[in-house]
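Below you'll find only one chain, the form predicted on its own, shown as structure tokens.
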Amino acid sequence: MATKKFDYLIVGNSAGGIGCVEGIRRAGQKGSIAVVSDEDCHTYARPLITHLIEGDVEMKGMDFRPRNFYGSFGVEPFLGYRAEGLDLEKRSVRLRPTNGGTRHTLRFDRLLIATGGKPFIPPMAGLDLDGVTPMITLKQSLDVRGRLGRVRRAVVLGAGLIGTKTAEALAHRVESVSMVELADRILSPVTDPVSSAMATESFRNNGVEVLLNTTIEEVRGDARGRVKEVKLKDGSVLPCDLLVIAIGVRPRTELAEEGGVALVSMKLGGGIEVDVKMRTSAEGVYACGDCAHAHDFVTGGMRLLPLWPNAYIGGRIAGLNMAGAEHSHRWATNMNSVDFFGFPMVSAGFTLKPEKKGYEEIVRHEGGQYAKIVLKDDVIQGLIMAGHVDRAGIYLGLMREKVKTTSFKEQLLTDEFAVVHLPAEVKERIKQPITEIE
């Protein structure tokens, strides 16, 4: 077993891990860096994996950074290795090869845990059948794409961000797609009933069957061990050649737990406990991305925010702090921008008005377009835009800077509203960059 020592050890090769590398080098530190990933491929843009299925992005377009990234930034990559056995006294982790090879022990001065999330797979019969898969990695996406010539009918379980984008991609490639969702609407964490209904209409207009208030109870296969149909809780049956499980993800915290790093209660979603500098309870150990909590500037508390931009920013902030700079992660909230069959949607912060004193909402719904802004004491706390999203950046800037909108609140959702109508001091505030990620 080979042993090596690094100044910085980063477990995770996605947005958070790459952000950390760039944060360390941004701070001017020349120390040695190792990046570990249980996937044996170059860093890739995970949000694009469904586009790979659809065919509008090819492998060369999946790279998150150029192929010379590791060499340019002085990084030694350990790809295709699972990190385990975190020992905080010895400042080490063990690496187990996922596809055969040499085991390693890596020692470190500072560690970032950016292990991301793992798909939630509900217990049910038939999940081991050929043609049943989650949709969270490049390998899974390539596997689905390779099957498409043999797939006529697909079922997607789950209508969150992963499920809806998967259903959209498959709708362009196979004969029929059914999307099954237990909740009473699709995209329920990031929409309200009106915007969700508009998105649902877009799916149905493009041939996707949307089944709400139900779920799969059993997956059935044929004599060759291939998936052939699913049974729903109401007893109905959907034939299928492909079943994608996309209910959601859970934080991957095993490595942190092995080392005794503090975790958040499962009542709050689990995940690794961090502060605004992305520091964990262990000295010199940081965490970011889908496996860790982050500061939500809207609620003022710490919460899981499993979003690609949040992972990158969190990693960047962690890297800066690991390298001795002083930066805080202050810009996270639940922000999403999606497009389904040419129907765009943006949401951020509260999508439903809290039933508390001081909250109000203003709404505009006409001509196939919908906009809603949630305010508290005239400060924007949330928004939804569907069908037309051109001014979303202005509203997000006002949210971020906690600008009091009292003097122009009545104009917020008018056609004429633009930056030019804001008071001079407000214009300057929302134009300020997020300096930590410059």
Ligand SMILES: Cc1cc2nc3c(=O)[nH]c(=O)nc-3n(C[C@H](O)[C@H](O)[C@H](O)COP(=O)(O)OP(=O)(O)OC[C@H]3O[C@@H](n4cnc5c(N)ncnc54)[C@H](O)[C@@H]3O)c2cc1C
The other form holds:
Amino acid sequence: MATKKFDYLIVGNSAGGIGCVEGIRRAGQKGSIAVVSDEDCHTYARPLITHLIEGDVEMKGMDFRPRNFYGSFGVEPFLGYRAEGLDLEKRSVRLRPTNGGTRHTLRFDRLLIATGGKPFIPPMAGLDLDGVTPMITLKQSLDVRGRLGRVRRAVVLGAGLIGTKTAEALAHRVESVSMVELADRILSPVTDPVSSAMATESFRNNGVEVLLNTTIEEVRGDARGRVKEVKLKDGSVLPCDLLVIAIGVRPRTELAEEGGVALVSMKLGGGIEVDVKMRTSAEGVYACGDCAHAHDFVTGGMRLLPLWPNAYIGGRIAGLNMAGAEHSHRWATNMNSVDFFGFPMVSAGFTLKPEKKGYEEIVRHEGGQYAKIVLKDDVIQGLIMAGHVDRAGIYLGLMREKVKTTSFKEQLLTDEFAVVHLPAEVKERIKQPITEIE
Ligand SMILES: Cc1cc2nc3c(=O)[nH]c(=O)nc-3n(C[C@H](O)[C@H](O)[C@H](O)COP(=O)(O)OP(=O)(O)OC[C@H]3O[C@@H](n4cnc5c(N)ncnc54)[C@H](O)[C@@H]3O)c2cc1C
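Moving on from the form predicted on its own, please list the structure of the form predicted together with the named molecule.
After this comes the whole thing, all chains and molecules, with the earlier chain placed first.
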């Protein structure tokens, strides 16, 4: 067993971990950095894994940073190692190789926990059958891609971001796809009923069966242990040779728990408790991304925001602070941009008007285009754009800068509305970069 000491230890080699490396170096720190991941591969863009199945992205397009990243940023990568046994007194973790190899103990001055999320797998018999998989890692998407020749019918359980992206990818590659969702609409946390219905239509028009208000009760296999069919709540049966479980991601907090780092209560979704500087309850230990809470600039509270930009910016802010700079992560909210079969949709902040004093919504719905803005005291608190997303950037800028729209509110959703029509002072504000991460 080899022991090594690093100034900065980062567990997680994805958006949060890479953001942290870049933050540390941005702050001018030359200290030693180790990055650990139990995935045995170069850093990749997780949101693209379903595109690998679809075939519109190839392996070389998956890299999140160039292959020389670790060398050029002076990072020692430990890829294919699980970090365990966080000991805050000894300031160390143990690394267990996931594919054989030498065990290590790494000691650190400062630690970032960017361990991401793990799929929620319901307690149900049959999920160990061949052909049943979550869709979280590159390995899982490559495995599905490798099976495509043998798959005629696929079922996707869950119609959130991961489920819908998976169903779209599979629709391009297999004969039939059914998406099963317990809620009464798809993408429910990031849509309202109108925009969700429009997205559903786009799936149905492209041959995907969308089954709402139902779930899978039983997964059945054949004599060779391969998935054969699923039985739904209403008794109907869907034959399938691939079942993707995509009903949510939970924060991956085992390492933090082992070290006694404080977690948020399960009522609030669990996850590692952090402040806006990404500091945890433990001295010198930071956390970011899907495993931790983050400050939502719309609600003003801390919450889980399992999104790529939140993880990257959170990691970068953590890195800057670990290196001695003073920065806060105040730029996150529930922000999504998707495109299903050429139907684009952007949403951010509140997608439903809170039933509280001061809130109002303005809506424009014409033909295949829908736009809705939620305001509180004339400040944008949320938006949905479906079928066209041209001005989403302006609205997001206004929302981020908390600009009072009183003088131009009536024009917000008109065809003429553009940056040139904004008061000069507002134009300048929404053009500002997010200085905290620069
Ligand atoms: C299919 C799919 C589509 C998505 N699409 C979008 C999208 O369109 N837009 C968007 O904003 N977000 C999207 N997301 C979410 C986005 O990918 C995540 O929010 C983001 O990857 C979180 O980054 P992270 O750095 O926090 O953690 P992760 O990306 O989850 O990475 C954490 C890494 O740490 C490793 N790890 C965990 N524990 C240990 C340990 N103890 N030891 C060693 N290694 C460990 C994990 O194996 C993993 O490699 C999508 C996710 C998926 C799965």
